[in-house]
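Consider the single chain below, provided in structure tokens and representing the form predicted on its own.
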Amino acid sequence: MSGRVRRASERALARIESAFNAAFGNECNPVYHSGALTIYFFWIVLVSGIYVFIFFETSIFGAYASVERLTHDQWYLGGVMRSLHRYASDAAVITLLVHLGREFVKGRYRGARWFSWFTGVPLLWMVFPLGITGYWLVWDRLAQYIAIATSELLDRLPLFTEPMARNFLLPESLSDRFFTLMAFLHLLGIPIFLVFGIWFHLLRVSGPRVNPPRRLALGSLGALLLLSLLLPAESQGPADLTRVPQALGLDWFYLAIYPLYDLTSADFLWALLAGGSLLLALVPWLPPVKREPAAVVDLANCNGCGRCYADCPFGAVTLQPRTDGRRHPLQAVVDPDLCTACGICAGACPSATPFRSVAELVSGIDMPRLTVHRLREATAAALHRASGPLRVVVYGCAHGADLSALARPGVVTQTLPCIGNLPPSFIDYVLRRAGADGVLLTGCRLGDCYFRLGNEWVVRRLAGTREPHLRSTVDRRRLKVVWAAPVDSGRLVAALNEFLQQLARLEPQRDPVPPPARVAGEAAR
């Protein structure tokens, strides 16, 4: 995807998530929490499935007699359940196609993260079946056309040395074996491929989110329930095996390629998917993308604590016996192929102090890009050239609202690669040792982190409740938080003037400590 593309699809999606943050707040934002919602619709499923298998009778002419008493003498909850069965199914794969198509267009695929997205393919292999095998138990109309279709389509492969379609040639050809074997594969066998398969996609995801909030998760239910009550699901007539079927109603979500089938060929459908799957697994090196240098280790200021390995949100930091000699058990070690080069574990470490009084601040873990003595000299420096009666800093997010439409006298700004980069005590350190009269924090929208778990890492550290926090002497009038997308940069700017109005009306900072005499030497050039 061009980068003008790609931009304009950021905006369209940001301006439709602002619609649904209004709606239902971020916290429970449905478009955040599409893969979450996957996986619990999925649970829906699974639970108002073995209910009505509990009721159905394996073989020919027993599939559609049980489902439609289930249906109609048990409507009250039997019905109720076979209609959630069915929504729940269709809302999931609502949901995975949104979680897909999302991560897509905000690039989050690409470079250490291209595992997830790779396994997440095999995934749509397994939920397509699923769906479609559930289709063919009822043995309606639908059913029969279901059954004949992709038994067309399966004999177009070299698997059965017989072509599986003589099956549904006359009602005889057909024994109640084929319904075992179909609830089989849809309440056993692929459900337990597709498990698996889940497990495998978040295998590199520290700390996944595999449950919605819990309103949006009783409110997506309670959605779920009232269409269910509303427009209970039904079938369409007994299969007849000596008839075509006609006229029929498709579930668009799982039956899209039949209609397909039918107005082209096997050959073409097969071609189709198989090189749609293969393009799709391969996007994330299409074309192959130049990935930052990963977070370094520095052992001499590495005490093991814990705090990099606690706050990654790839599992690219582990904690291991020491190799240095030093008295503390532990150290940090970085696995190159899983950092995205976040900054985040830079931002957790302990040592990432600019009130350390060295000539040259190293931390622990650090960015080689940024490291935090560069970030440091290079707001000192920028503080130091600042004029106008307010001299503020913000740091931002290279994923957020774009900085540079706050440029103005006397205000400093600081891209990062992730908010979560910046360690609590620069906010402390600009304002009692580098003149800042006030610090702006902005980043991703919250519960929308680029990198997962930044913002919600900063919220806490501010708040305390997560180390590094934000000491309790600092000023919290001069602080202010803005979490922006990129079409957010109004409100941004709107933010930025209302914090300097409130900064003017506070009494003046003490003066601030000279800067080092290189960073002023570095400006004065």
Contents of the next structure:
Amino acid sequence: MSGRVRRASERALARIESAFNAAFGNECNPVYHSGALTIYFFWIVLVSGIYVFIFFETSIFGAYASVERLTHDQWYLGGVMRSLHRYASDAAVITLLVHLGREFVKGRYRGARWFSWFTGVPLLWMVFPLGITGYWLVWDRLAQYIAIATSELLDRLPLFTEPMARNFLLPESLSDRFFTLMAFLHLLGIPIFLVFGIWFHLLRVSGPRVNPPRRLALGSLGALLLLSLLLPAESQGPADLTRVPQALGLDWFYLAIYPLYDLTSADFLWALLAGGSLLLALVPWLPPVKREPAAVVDLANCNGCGRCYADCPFGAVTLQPRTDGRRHPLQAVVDPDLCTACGICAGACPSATPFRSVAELVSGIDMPRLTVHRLREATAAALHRASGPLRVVVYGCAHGADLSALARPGVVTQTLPCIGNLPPSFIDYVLRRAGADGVLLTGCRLGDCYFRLGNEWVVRRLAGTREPHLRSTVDRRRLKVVWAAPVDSGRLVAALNEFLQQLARLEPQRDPVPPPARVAGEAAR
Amino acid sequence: MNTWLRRLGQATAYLAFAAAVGWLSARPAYAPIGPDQALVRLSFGHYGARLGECRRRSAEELSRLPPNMRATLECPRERSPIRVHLELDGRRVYEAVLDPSGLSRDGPAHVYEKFVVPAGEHRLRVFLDEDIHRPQGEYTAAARAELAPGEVLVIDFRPARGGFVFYHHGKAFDGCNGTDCDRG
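Next up, the form predicted in complex with the partner chain. The previous block was the form predicted on its own.
After this comes the whole thing, all chains and molecules, with the earlier chain placed first.
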């Protein structure tokens, strides 16, 4: 996708998300939780499916009647469960497509994140057959239509000696054997693969969000329950192989490929599905991009405290037995294949404090592209050059609002890969040692961190609930945090102006305490 | 934002979501064929003629074989492709030479084709040649049928019933000879 199209799509998506943020709040924004909602809907599908299965007759001659009995004789529970089963499956397709589209638009599939994207593609090949086989089991006119069309499609592949579609040629051709196979696939075969598929999909994500917030879960369930009561799912008359079903109520979420097949051909459809899947799977490498250098561990400064390990959103950091003979039992080890170069680990490292009196500030884990040393030097130099009545340092994230809109005398901006890359001690440092009057932090909107957890960790670090803390002695009036997406530049500018006015009302900062003489080669304790 | 406005926004979002799910789960309706159309399905599996003659084994040959393999006739496995064509209202709508299935080309050749036709009366004539190399094993059949909209007519081949069988309303019916079919 070209840069212009991507930016336009990102802006459009951000505006949609803004509307949901306004109604639901960032913490319950359903767009942010689209992946977790998909899994949640499958839980509803599972529970309702188990109930429906209790009354379902796994036979082509009894299936339709058993579903009808469940739907009508037991409408208050069985009927609702059947409807929930269908509607939750459909809802899952919506959230799945939102999840996929959103990750694509936001570019969260490149570099080390290829794995989650790539393993998501086979999930599509499990979800849709799961839905199709479910419709098949009702054995009504819709089931008849999709059974024949699916058979015709499969017959195009060199799988079966005898055309599968001959099973549906005449009423006398029907047999339970084939139906039992469908039941097995729907009830056990595909769901097992789906569970393993989801596990693989989340394998390289640390602390994945697999459950939506309770309020969102209850609201979604309520909406589907209401729909089930107002518009119960019904069968479409018993299958009749002597006729072609007409005016079918097609589930467009799962069955849209069939009209396309009718319009084109089996060859076209298979080419489209195979080609589309291949293209989708290769998206992370189209075009190939140079990966940012991974985080680097400096054993002389790493005491194996495990904060980087705890904060890494992608499980790229592990703790392993010490290899350099120092007294600490563990050391951090970075797997470059998993590292997204977000720098959250460096922000978590206790040795990344700029107060250390060393000429070359080296932290236990750091980013080669922008080391904490270079960040300290760049901030100090920029503040030194800054003119104006007030001097403010803005630390921003590369994926949030554009900091160039904040340019004005006295305002120093530093762009980081992720705001979680900033060790909290830098705030203290620039206020006390570097002569800044205020610090403004900005990053992706809460709940929507490009690197998953960066802004969440920052909130906790500032609140003192997650290491490393921002010291309680830091004057909070001189610190402002604004979570802003690229489309929120105006809001960020307004927040900065407001912050400058607030700082102007405060008593002047004391003269900064000069940094102590720096000692080369100091090691972390 | 005001709490009530937020709640209103949430309720609207949930309702819109439910409406989208409910609507697209069964609407808009779809018709696989038009309201004035019917369907003809031609499908069967049939062994082509053997390529080569069977040979009777001599008593000496038989005695050398294990007892469970002493078949009197030794026949080549490979089958001939079959030729099939279907005429609908005097127009040839399908013609194909179908290969035998199996790696050794010793299985039946299969056909599965469907033809959407206007509802109404139709004349059908179907032909099968089970040996494309020699003029032998030819089967032909014809039928006339009145198809109502949405009805399916099936043409199958059942050797036990002497060849082609036409099914309408799920029941086999007798075809007609060419003269009867062409009349009227």
